[in-house]
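So this first bit is one chain, no partners, the form predicted alone, shown in structure tokens.
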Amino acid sequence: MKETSVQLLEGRNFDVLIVGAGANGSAAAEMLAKAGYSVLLADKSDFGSGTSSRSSRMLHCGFRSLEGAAGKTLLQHLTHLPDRLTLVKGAREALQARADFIGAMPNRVRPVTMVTPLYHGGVSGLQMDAAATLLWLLGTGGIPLDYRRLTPAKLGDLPFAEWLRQRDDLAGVVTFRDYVFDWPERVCVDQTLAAEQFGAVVCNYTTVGALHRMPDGQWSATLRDAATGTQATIETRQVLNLAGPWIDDVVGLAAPKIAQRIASSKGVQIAVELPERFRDFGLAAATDKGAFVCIPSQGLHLIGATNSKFSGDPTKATASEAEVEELLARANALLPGIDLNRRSVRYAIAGIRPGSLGAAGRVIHDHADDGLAGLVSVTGGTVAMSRQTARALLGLVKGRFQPSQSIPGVHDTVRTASVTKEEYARTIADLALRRTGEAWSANFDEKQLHAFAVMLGDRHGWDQARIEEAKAEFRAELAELYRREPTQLSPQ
């Protein structure tokens, strides 16, 4: 697969320019290209390397959306009916998103059994039964919920039971089916490659350096290759700003004084190794410090997440030692006997949530009200809801103009996108984190690291010194961003 030279884009005209190739941008590119629109997808870094790469990795069945209603009386429900209906709407959207995601990418998700403890004085088993019935009535899209409620005496050898039993206030547990995507970066890459199959032009390591609306209503954008510095100016009818926490920066290219749309927060997760029999089991619980989740991922379990306000460069977000210790303390309090300590942590992920300022959930901002007709931004988007977001954007564009191209022939989409390990990959991080996912596994070692470096070296003509330099750069990235020390890589 040949990379697109930025220079060759000079003077080209596209129906849609999408800025940001995370889960939302890549999904939108795929759907728009499939509908016949000429699409240019550009990301200033690699595909899926931003906030999508540090997501929670969960496809929720809807229980979390109903958490705000749990434990409330009938009178409280009736006096806060609009709020309750909003929660029900969120649960229905979560169910729809889950079914859509699984149907589109069955090879990128897998089912897990989630265990949720119930405590005396908290949400009752009957209330959880009612929530499960509501989810069933809302429609699960043909995806089983597999809901069960168990008393402490019936837990048997259920994973997590031996630790939960040590709490005197345990009233029982419920179990249900959720799904995880071990590898959100690969989801982004797959969708990007699917968009390309339908005719989109896709460019990683390509920045948008200038953006302005012309008198005829078209938009002009200047692109720059981050590696070579080559530039090109293109025109487009519609700009979709899906740059995550950088959304305000992109809008600022067109109008520096436009009001802020992003409210960023940081969430930290830590990866620990649990016994093999826990591989297909996770745990979710409500605590006095918010939701606690422990989910299987790539042979490890991710525990999280913290929640704190964030300002600064999202690419430099890291987990502090205090945040790591907080998650360890929460895990040990919820699961007496798990006995996690600092040495248990294989790595830590700090993700920036590009939330919507002054609003909850996803918001689609039409900047026509700002005098920027043809520019649309999305805040509060998630990986799990990315296909719903893409479908909404497709509807928006369709309402404005028809595609300039005939609808392309039906190719196989995400399900059979090439898994070649050099799909637009320029760095070891591109290969190890986003094309193969090997670096997220418990067994990633120096031998694999060296193999990736040699693979890239063969492609780019690196000498031995450059190969060793690339390996050192990746070790430094693991240590800086994920608190994974080089010594944690097994020797060759």
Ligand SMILES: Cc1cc2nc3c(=O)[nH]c(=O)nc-3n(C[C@H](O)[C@H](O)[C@H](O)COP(=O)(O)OP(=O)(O)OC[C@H]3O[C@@H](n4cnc5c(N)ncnc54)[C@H](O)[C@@H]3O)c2cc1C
The other form holds:
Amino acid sequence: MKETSVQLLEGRNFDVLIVGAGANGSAAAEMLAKAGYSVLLADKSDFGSGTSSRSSRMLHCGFRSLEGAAGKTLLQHLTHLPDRLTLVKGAREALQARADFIGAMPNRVRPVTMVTPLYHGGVSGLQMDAAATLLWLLGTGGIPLDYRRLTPAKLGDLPFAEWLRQRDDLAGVVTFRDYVFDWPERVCVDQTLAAEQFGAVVCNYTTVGALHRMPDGQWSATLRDAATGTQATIETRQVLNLAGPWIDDVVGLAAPKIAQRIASSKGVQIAVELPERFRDFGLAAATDKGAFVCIPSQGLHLIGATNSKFSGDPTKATASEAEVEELLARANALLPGIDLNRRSVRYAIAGIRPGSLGAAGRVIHDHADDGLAGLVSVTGGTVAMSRQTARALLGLVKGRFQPSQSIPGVHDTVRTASVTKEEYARTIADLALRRTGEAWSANFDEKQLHAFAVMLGDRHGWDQARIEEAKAEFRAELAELYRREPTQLSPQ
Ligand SMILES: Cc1cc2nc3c(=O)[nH]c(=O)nc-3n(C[C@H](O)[C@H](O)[C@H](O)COP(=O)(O)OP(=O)(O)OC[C@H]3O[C@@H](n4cnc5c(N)ncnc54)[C@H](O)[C@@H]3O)c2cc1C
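I've shown you the form predicted alone. Could you give me the structure of the form predicted together with the named molecule?
Next comes the full complex, this chain leading.
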């Protein structure tokens, strides 16, 4: 498999070091490399294996941004005008991000029809109409909203409608077009490979283990190959800390006493199989426990997400039995007709949102204010907004210095050291979760697992025992991280 050898990086100098190849790091690497900066993108694990792999996959059209304004009177709107303007700004950004993402990665997104129930005494149909008009006025970037409001008599066989609670209390349903990125890990891999095509050096399984600001303002960084422990030290003018929920840890490498920037929260989702005719339909509803979404993804539907404070190691976050039960209860309460039980759950995933401490939404932290000029971190950046975030970071770097010429020889040397395959996959998890996405499908079974193991075995020269060991490792990972029991794989 193709790999970048850490040893070959020893002593190299890059314009920009990007820590973390999630949605934000990979998008930034692509844009900076395209603009002519020499970029090193390093991830301690695989590309796209952090929080980006745990998202609800929503590229939403802005209705969610306006949720905070729903159900309020005109007087309340006027009293809280600055807050309302922030919501409108959020909606406009969501619309721009959506159009941008669809334009840049048309093959990685697909439209879904979202269904939102309206109950008497809750958000009214007129308020939803007003929100839709506002979104239309803000500009949808040429992507249709397909907004419709239906009375209960007109629901016909609209998916989800027949499952809704309290049909007598139902004032109607609105439908609109949202998009899902199916699946986010592959978005990260694509962006990483695009960055490489523009000349970036990209390394997975490579930890940035030390950061030091030198007297001349340059940064030195120590990289460590996770498998071999081999180390290399590089220099760079700019460090972009896009390490998701690990952002404070990375800042801590540079200076241990810098104030915390992250407010982490844990979100759990469960995957269930719904009838085939629901394939292109999702549901979004406001409940007393927060937003509830049911989103089609890889032939299943993801239901979630929970929202609780989190302070542990993000790598170890898994869905607890209580969280799975909570989601089942919420789904059954909102949609009695869905009739889910524990056996309906194909897998459950947990992710840690790298939220901004004391602020809503994305914040770009320039640590020059902490005496660490040349170090920038981002909190609260979503997958959907990642291209906007990357563009903002490009602007910030451009404001500091112009791209250097490409570094002669580096890429060629790295390429020569690379082995055959093009996408850096090392493990079955890399292949099944992030390069092909097959393990997310309802049909992933022992036969496919075996095929992946043999494919990797061919490249790595594994014997039968190693192939079986790799399969066992992946089964254990599925069970531990995604609560997908090996028995749920159909027999070979
Ligand atoms: C339940 C849930 C639902 C969500 N739903 C949505 C949604 O519908 N739409 C949406 O757009 N967003 C959604 N999000 C938010 C979104 O997933 C995250 O905000 C986004 O993925 C953050 O991306 P990132 O690139 O900043 O971080 P990550 O994807 O976490 O990437 C950071 C990377 O940094 C690496 N790293 C860390 N430390 C080091 C180091 N020292 N050296 C090298 N590498 C390092 C990690 O291995 C990781 O791969 C959701 C999040 C959750 C939890």
